[in-house]
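Given next, in structure tokens, is a single chain: the form predicted on its own.
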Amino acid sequence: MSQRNDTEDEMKRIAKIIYDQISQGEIPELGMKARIRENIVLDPLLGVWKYGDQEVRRNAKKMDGAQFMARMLYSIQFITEMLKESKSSTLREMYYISEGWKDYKFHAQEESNLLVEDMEVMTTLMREDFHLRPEENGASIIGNITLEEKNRKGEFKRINCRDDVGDSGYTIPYNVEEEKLHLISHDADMIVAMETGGMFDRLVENRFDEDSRAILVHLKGQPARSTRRLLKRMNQEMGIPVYVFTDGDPWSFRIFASIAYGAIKTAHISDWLAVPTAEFLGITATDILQYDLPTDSLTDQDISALNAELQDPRFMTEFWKNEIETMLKIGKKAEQQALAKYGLNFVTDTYLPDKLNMRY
């Protein structure tokens, strides 16, 4: 059965649940996994954090519940029409489409985004299966890996992400599944995924991809799902280890956690997105002290986030406990670019090789 048919069947299944309950004179009700931190558990087989057994129930007893059901049905109709017409839309477009739903339109895009996430949890599908895509583009790749991407004519075009691209690299499309993107071959020993564009440009200019046989990925901050999915595919299908190079602050630690273990909002698809073998190369509190890096003081928000991470199941290891507690003790954070204190080549000649040698 095609993925389109699978998606259509799931749309019909949800609609039928609501229809059958109303036909039997019952108040319609839907259940789904609770998307809260307290319901995140480690899947020992997959090595990623997923939703546990806690559930929430949504019903139409009150006006907000009735609006939820109506919006769900309108969304199902919209998605089904796109599937039949082989169209797609952005999440933003779906929000504006709802203007035609009169009393049941979304009042903010956050409402429509959350409903799509609810539908993912209920169906175990991804928004890409609904033909919904984010507004932003994926990240960029430079390195000796060859892909085939389907173009608008339905033809697969072969691209080497080092020889066939400019300095900005190959831009990851929103859909990186097999029907859109084929992974052909590579000649690399590692993937280095980095948080900032400035550091990506530095490594490209210093030819770190060539000298260290690395595939470089610009995460663009908190990475898009397509970026995380492609990292997962390259790691799983090609066996390329993933290293994550970020700033040294609590928000950057969460970038790593989302790549390695999954994020709370996407815990229902962590097995599709997370790379549990990914390793952290980013700036740590130990690095700040060891290299005497330029720093900024932690803000109240930073301190609150670090304390929250001490309770986050994704950070409950000896390494993270020590680094987070040390950062709280010194009260400092540092950016990747702080390594430039020792020159523009320090990061590629010394810092990254030293950290990587500790892991080989």
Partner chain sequence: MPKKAETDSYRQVSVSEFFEKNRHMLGFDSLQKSLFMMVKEAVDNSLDACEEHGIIPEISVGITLLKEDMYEVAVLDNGPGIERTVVPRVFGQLLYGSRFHVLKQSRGQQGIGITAAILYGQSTSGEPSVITTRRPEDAVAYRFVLGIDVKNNTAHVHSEDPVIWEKPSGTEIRIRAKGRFISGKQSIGEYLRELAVVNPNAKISFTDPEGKKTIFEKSIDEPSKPPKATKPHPYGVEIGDILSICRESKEDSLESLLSSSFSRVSKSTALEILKNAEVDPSTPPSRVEKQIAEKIISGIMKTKLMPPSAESLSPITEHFIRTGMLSVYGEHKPSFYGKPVSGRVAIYKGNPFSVETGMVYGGALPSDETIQVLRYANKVPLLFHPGSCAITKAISELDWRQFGFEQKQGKGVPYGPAIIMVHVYGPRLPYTSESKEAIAPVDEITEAVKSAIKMELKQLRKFNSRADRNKRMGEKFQLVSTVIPEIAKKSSEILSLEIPDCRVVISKIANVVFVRESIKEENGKKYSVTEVINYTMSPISMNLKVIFGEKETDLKIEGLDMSETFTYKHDEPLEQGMEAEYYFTGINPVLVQGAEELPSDWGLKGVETYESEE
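Give me the form predicted in complex with its partner chain now, not the form predicted on its own.
Excluded here are partners and other molecules; the one chain stands alone.
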């Protein structure tokens, strides 16, 4: 995280590039790392995937590029004013504030989110530096880990995520940095991060957290940055191994990839978010065959997503190549809750122990 002045300087640097180009009679142009699948490379030191050297240049020759630049300047102005007043806003608020930018307003929140990410890539700062935050997404934790979270009064409050919380667990806040959240202690052997609420509840009810000394995390589908960041901190600072337990379909594979390798959209902050040692416990094509699980047929979108994954550098390992090709061959996918075919305890008594043993 950077200081306010650094952030302001970085923002002004972008404005200056445009200003200077216009003054010199040049058509304004901005360059940034290409945020595409073809431009992510493995950082051998950190084991995460980051953007490579490919650049995209956006200029004001066409309406699209000019609109992009104008919006970026409006956003910069909005952010620098917010910084001056020590305010912050949600990404959604910024989207609504753009209503007042008339011709330059965002037409969907996705547009404003993308632009904020573009600014992160260009400035190498993070949206927290811009005083922009996402909506709470309510991902949660149950397990024997103790944290301290700063409350609205500015006091750090100590919480044990097994003893001090209800059935739905401890809700992960959007800011999980040291200034907001201290990791105090834990007594666990692993973190199991789950895609669906149903499986999270199953493991809680089966007391998997206690019996297997696991910290259970509910990812709520594609995990938010804060969830991934907290996984990263628990892994890095407390040395707890991370296991990702998902459905068996191409979208779930992407959830795992974003946790373990970094997401394509946010590869500029992969080293800050990704847990390169995370392991996949989710349903694989092999599991579908081995356990004879109830399945659904792959849809056309599933098939094209799997084929795209075969081209994705993050999935270019023997394991993934094999599993993706097998899934395409059998044409089937399965949910993690399909394991209930063999009873409610099957997942905790048999499936997870088997998988974990296989890994060790």
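Keep in mind that this is a model prediction, so the values were computed, not measured. Positions refer to the first chain, counted from 1. Between two forms, the rigid core is defined as the largest C-alpha subset superposing within 1.5 Å.
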If we fit on the core, is the Cα of Tyr342 displaced 2 Å or more between these two forms?
-> no
Is_shifted Met72 between these two forms (CA, 2 Å cut-off, rigid core) | yes
Does the C-alpha of His182 move 2 Å or more between these two forms once the rigid core is lined up?
-> no
Backbone CA shift between these two forms, Lys105, after core fitting (angstrom) = 2.5
